[in-house]
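Next comes just one chain, in structure tokens: the form predicted alone.
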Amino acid sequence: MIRANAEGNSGEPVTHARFRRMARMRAFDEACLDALRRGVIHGELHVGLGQEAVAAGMAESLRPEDAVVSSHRNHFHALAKGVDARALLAEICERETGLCRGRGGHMHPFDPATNFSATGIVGASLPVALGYAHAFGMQGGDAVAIGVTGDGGSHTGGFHESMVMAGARRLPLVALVENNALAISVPFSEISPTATVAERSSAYGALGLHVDGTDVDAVARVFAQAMDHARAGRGPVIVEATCHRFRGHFEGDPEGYRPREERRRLREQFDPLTLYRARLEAAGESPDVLDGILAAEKSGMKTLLAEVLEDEMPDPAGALDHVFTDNAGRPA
């Protein structure tokens, strides 16, 4: 089976494209970690290592007209939506060449060209995605809005209210819940009234789907089902993808809530790249080919970071530019 990958290159086997996409996402966040160690990124940084398969599987069902609204852990979703990796990295590194000219930073990248945005407020992605879905419903057509949140975000009032409205109006909204079993430090099993988030869907008149978020093939299949449902006007969908966060909630998190041995076990047993590589090799894929994909993506991101770090920082004199608007004509 051959199809175009998320970056638009055709002629590559689906399996290679999925492996490459996950490798690219991991290399991107590793570049962000490198930038943080160099003191380039200020404030918190949330990386998604261990959750690559969710965004990589989602990517194949997204169209340019669809909207994706992500969370504080947003890099992979941006890449899946087609956001330019250089502009995204420049924004995270607070450069003038970034998506928001260095003003939004890691938690608030916006890219109107691809209908991508993110918010650092837990659960706040769903109300914004609901607005997109309402607009799409009024306009006709078959565009879909995707709101990405975590298991903690699924317990917020905004999530509940958004799903109620989407269900009542049969809006094209897909709520993607990346359930990594931790709301910062609180285990999902200790605060959830149900075993899964997906099983709550019937209360909203929504379709509920649950998938192993470490299996990129499964995610691609289930997310395609969700998008087909929403595009056909059959109402909202909750897609719950169970996965694992390999690092702390943010860089610098002491992670006193889980022992080091548990973190090591998660990496050894649930790394989506390792799992997919084993599947491909068992099917006869050459280890050298897979090594080449990993090396190429890592090298490419190192080069990209080196280029970005040569870009200009924003001029402090323009700190209020692109933030406010008024009748005097201050730039929006």
Contents of the next structure:
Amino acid sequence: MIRANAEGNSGEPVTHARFRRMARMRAFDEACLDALRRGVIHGELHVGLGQEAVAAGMAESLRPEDAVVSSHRNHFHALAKGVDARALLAEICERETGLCRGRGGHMHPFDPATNFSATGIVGASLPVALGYAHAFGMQGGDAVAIGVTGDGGSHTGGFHESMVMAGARRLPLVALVENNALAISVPFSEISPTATVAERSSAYGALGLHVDGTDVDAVARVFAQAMDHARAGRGPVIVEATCHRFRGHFEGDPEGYRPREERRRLREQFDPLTLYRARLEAAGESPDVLDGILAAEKSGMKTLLAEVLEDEMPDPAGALDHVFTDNAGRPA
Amino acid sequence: MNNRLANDRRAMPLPATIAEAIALEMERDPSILCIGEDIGRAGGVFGTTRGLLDRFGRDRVVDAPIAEMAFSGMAVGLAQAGMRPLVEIMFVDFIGVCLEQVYNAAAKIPYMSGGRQRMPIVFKTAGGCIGSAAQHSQCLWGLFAHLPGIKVVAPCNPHDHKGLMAEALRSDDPVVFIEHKDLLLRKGKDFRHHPEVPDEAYTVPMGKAAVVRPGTDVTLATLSLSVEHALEAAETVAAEGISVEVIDLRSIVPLDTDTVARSAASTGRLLVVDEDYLSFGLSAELTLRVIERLGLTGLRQVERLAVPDVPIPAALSLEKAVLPGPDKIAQRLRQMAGGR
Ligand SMILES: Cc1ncc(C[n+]2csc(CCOP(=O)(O)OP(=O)(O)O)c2C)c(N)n1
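Moving on from the form predicted alone, please list the structure of the form predicted in complex with the partner chain.
Shown next: the complete complex, the earlier chain at its head.
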């Protein structure tokens, strides 16, 4: 059996590693919800519950030198890229100990050490990923840039323009489209001229791959194929992973656009952890082992949150720091 | 207005008043249509277009994809074809992806055409800080005001939101209409000033500032949410014997220098409060215009309070440190009037 790489516990079978990654991601966003309920996080938090299999499937194919540029719904992609969970959680809780010293907040985590970044502007991830891809082309080696967006972001000019440039130059760019069927209230089916995003790939000279984003095995397989393609210098890829968003667009979203029962149905039918668990158990996996993984990740994340909540908030005296490297240009 | 209606208004969220203003204008003028993300089925992320889709249908209330470049440019074409589009850019920060169509097309075409082509477009958008960090908190009215050819409006109370929206929709010029997110989360009763709203359609002219609190020691000019903060601060320092005249500018283009200069001439002190960035913006422009009007010796004191040229930080402790909130305004007023 293949052994897992980073983020799984070393030496454990790949099935456990996949389950663990998803469990960790879920526990992470549940910790965020906990912090939100305690009034620690404010503003429009976007969690990824229901979409764990996409980032977890991606994680296996990522190397430290690869780059991931994510969106407003970025926590899982950050974890997949190896961003330190504590620093990320502290940033989301806006602590001085956070990844960005509390300046960025949940929508804007930047981690040069792991080549991870994000944006709160929809569609703006692709152009930045394009920049990484071009740099990787110039620098030699076979690193790949991944630009993550939702289905909504796939309609933006930035997405199209980035794919045009990447296609023309055969750049190592993978556009990962997490198609959760909704852009806030607007259904993909009503707004897209094509049935899928993946099928637009031929217009860009890109490879287009479509995968069930609730199936972590399938995502891992398809994403590996995409990365192999890009690494081999054969040009950009669009990977479209269909999935479901279990919560509102942001925490506090009244969700007038979909009935409660619909949300319940999605949770019941398409929970990637439940689906994966059923597959593993059918193949003879012990439920106790899986429960153990869930419990370990949950309690690990609880501990992390408790620690983070003890951290200091940024000192207001530093509010004007970091605009420029030398702090020049401040108004007198 | 009878009492029951007045009570409804007190409980009415500001977005409902804005939706009402748009609906009244759409009824009056069939060439008005609305385009934006989540404005139809969802009625807008704040509810400022709630009910419009049901009333006016899919052609006049267009749920757009996240394609601001396309639909802001689309507004230019619609205007050239004789329509009067209202385009919603959900948060003003997102204007970055389509500023091209706003400032190169909508703002310049009337002039480039020698006045032959009109651009009746309203770019409606939400700005301001409610703890949403650097990419979802800006005001940017100074940016639009810097670009010739765009009128820029930022109301502070329910009455003016309704009247200025009607005025913007009737204007033949492009208007950027900036709502403040903090105000959008309020109901009529949460406003310190002018919460009453007539039921019928009416307009409030752009370029006419309002003296919202008379005073004799300091003139404080500001707009949008900061009017609420200024009124709060003025009340605080009034208890200490400092009398502040608060002026709501209502629009930045046109800018009502007359009203501010007249007040400043009598108080001798001018404080401009601006939730937008400090440098190269409204506070400098207004101050200088008043000085030009009154002469270099016309004022005893000029001060400004704005975001000190820093992106809005995520942490609330930092956000508070950079925003011109009521405490900071009161403190500045005390400093100014201290040597009375
Ligand atoms: C340029 C821009 N326009 C609008 C928004 C507001 N907005 C934030 S998320 C979002 C929907 C995004 O949908 P999608 O890309 O499908 O991602 P999802 O939220 O479903 O993960 C919108 C419209 C934005 N942040 N940036």
